[in-house]
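Listed next as C-alpha cells is one chain, alone, in the form predicted on its own.
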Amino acid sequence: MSIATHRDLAAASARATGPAPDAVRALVAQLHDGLGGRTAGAVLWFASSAYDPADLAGPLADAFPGASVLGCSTAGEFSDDGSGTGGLTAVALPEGMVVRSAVALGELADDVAAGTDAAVAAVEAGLGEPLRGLDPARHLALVLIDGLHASEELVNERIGNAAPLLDVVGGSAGDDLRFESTWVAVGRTVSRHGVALLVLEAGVPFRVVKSCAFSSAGHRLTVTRTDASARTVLEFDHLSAVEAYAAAVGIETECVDATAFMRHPLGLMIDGEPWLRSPRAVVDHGGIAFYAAVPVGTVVEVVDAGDLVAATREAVHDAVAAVGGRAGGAVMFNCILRRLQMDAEHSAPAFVEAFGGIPVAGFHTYGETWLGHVNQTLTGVVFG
C-alpha cells in the first residue's frame, strides 16, 4: 500500500542509531532536509533508554528554536524506515501543518493531579485560552506519561477533565523492558517521572488512528474484587481471578501465564470495539495484575487475537481517506506486547510497510492513550 503525500506540507521523519552526539547529529540533519527549509511547529523525539537524556534533549530543543519539542525513552522505536531499538527516531511537523502549540512538563512525583494540573495551566497559559473552549475539529492534545508509576489513569482523567472536547493521545515512556525508570522531555528538562503535554492547532485535517487487531471471544467476566493501588484483581464472578481466567479461556489454572495473557487479553467492549485491558503477571492467592487498571465491577470480555499487521493497514488506510486520501505525516505509538508479538512473528517490516510511506514516527509503549489508558494497542495520529 502507497499512500499519497501532500508534498508541501509534509512532515519530516528520521532515525538514527549509534552515540548521542552522532545519532542526535545524524537526526537533525535528516529532519532539516525532509523539511526542505520549512520551520517547524512542534517535533516529538523518542529515544532508546540506554542514552542518557540529557545528551538528546538540549541539543534536539536547540536545533529547533521556536518549536514545541518534546520526547521520551521508548522499549523501541521505529518509522516509515524501520524499526529497531537502541536508537532514536523523531518527527517535524511544519508550520502550516501546525498553526500554533504550546507545551509543559507537569512533575508527577509529589502530586499527580497537581502535577499534570500544572501542565494544563501552562499550555492553557501558552495559548491564551482554556483548553475546554478550543475547537476540538481544529484541535489536539498529545501526551507523553511515565510508564512505570501507575499514573496514566489519574493523568488522562485530569487532562479530560481539563479537555473534555479534545482527543487526547499518546502513550507510556519504557525503559527497553528494564521496568527501572522511565523518563520524558520538554525543551531541556526532563523528569524521571512525569507527563509532557502538546496541545497543537492544526492547519490540516487529522484523525486519530486506533488498532488492537483482537476480537471478542464471547466471555465475560465482571470484577468483583481489586487490589486497586496495585491494577490487580482478585476476583472474577467471586472466584479467584486466575480460576476465573482459566475457565473463560479454556485451558487449567497451570497454564495461565504470559503466552496465554498475551494471545487472551481482556477487553472493555464498548460499541463491539475492545478496549483493551492486558493481564501482567498471576500474584498470590490466585490474582492477575495488569498493565491498566480494572476497576470493581467492570464487565470484559475475553479476546481473540487476529492479524496485527492487517488491522494496522486497514486502520491507517481509514484514517487516511477520512483526511482527503492525501496524508501529510503521522505520530504512532505502539504497545511493547505488540512489539513482542512482532518480533516473534518477524513482521516488524511489513508493520512499517503498512504505514504506505508516510512520513511517522513513533516508538513501542508501556501503555497507550487514547479516550483513556489501553493495552496492546496502536493509537496514533495521521495529518492530513
The other form holds:
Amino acid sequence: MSIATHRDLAAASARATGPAPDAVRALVAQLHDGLGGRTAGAVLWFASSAYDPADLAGPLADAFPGASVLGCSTAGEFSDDGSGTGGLTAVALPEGMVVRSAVALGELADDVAAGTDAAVAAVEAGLGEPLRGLDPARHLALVLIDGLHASEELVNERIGNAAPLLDVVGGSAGDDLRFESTWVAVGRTVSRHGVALLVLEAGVPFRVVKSCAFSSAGHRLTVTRTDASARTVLEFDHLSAVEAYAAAVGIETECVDATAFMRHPLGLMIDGEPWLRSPRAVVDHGGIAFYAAVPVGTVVEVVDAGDLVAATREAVHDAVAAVGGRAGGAVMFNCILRRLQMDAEHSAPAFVEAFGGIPVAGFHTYGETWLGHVNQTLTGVVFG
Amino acid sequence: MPVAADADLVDVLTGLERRLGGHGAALATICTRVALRTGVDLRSPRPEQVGDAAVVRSVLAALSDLGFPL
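So the form predicted on its own is up there; where is the form predicted in complex with its partner chain?
And the full complex, kicking off with our chain again.
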C-alpha cells in the first residue's frame, strides 16, 4: 500500500547508522539527494543517545545553511526506510513546503517557565510577530522537550499560553531506555535539559496525526488525591490508587505491574477520544506514578488495546485525505511504550509500512505532545 | 460580557463560544488545552462537574492563562 506523494514539493527523509562522521555524511547525502537541488526550509533529526551530540549538531547545522535545524536524542528512530535503534534519522522540509520558520532553544534547568518563555520570545523575534496572532491554518509549532525532568506539562502550558490556537506537536527526547540523560539541539547548540521550539508557516496544507489504538472499557476512576510534583495518583475514588486500578481493570492488586500498565493505561476522554495517561510504577502507600500529570478531579477511564498498526494506518490515511489525498512528507513522534509493544509483536516493519511510503522521519519518545503532554500515543504532522 | 459569578460550565462554554465568534476549530483547540490542564472537557463535562464551583474556577483560570478571560 502506498500513498501518492507530491514529487515537486516532497520532503526528503534519511536514515543512517555507524560512527558519527559516517552516519552524518550518509544522512546529509540522502537528504540532499532527496531534495534534488531544492533548499531545505527546516530539518529535523533524531539520533541515538549513543552518539555524542557535539559530533552531530554542528555538522548537520552546517549542511543546511539558512534552514531551521533541530534534533534530539531518542529511544529509537524510524523513517520510511525502517525502524531501529543506535542510528540517525532526519527529514528535510523544503522551501515552499516551509514558507518561513524560526527556531530557538530554551534552557529549562533553572526555571522551566522562564526557559520556555525565552524560547517563545526568540521565535517571535525571528518571525517578527507574536505567535498569538499567527493564522493557525497556516502555522504550526514543532517541539522537542527534554524527556527526563517531567517538564513537559509546564513547557506545553507556556507555549500554549503564548500560542493558544496553534497546533503544537512534538516529542520528549529519549536515551535508549537508560534514563540517565537526554538532549535537544538547535543549530550547533545542545542542551541536556532544554526545549527546542520550531514555528513554521506552511506553504501546503497540513494535518496533525494522533493515534493511540485504545478505546474505553467503560470503567471510570476519579482522581481524589495526588502528589502532583511526582505525577503520582495516591487515591482514586478515595481508595488507594493501586486497589482502585486493580478493581477497575479486573485483576488482583498483586498483579498490578508493568504488563498490566502497558495493556491498560488510563484515558482522559476529550471529545470522545482517549488522551492517555500511562501508569509507570506502583509506589509507596498504594500510589501509582504516571508518565503524565493527572490532576485531582480528573475522571479517567480504563482503556483496552486495539490494533496499533491498523490504527496508525487509519490515522495516516485520514490525515492524507484531509490534506487533499497526496502527501509531501511527515514528521512523527511515537511513544517508547508503543515501540516496546512493536518489538514484542515484531510489528515494526508493518508500522513503517503504515506510512504508505510518505517521506517521513521520527523517533521513539519518552512522551508525546499535541496541545499538551500525552502518553502511549503517536503524534505527528502530515504535510500535503 | 463576563460570565456571572455563579456561572456553571454551560455558561462558560457559551461565553467561550461567543468570545471565539463561532470559530469551531479554535473552540476545539482551546477546549482540548483546557481539558489537558484541568481534566474537564468543556464540550462534554461530567454531570457532577457542571455546577461544581471549584471546577468552574479551575476552568476559568485555565482560560484566563490562555488569554481568554471570561
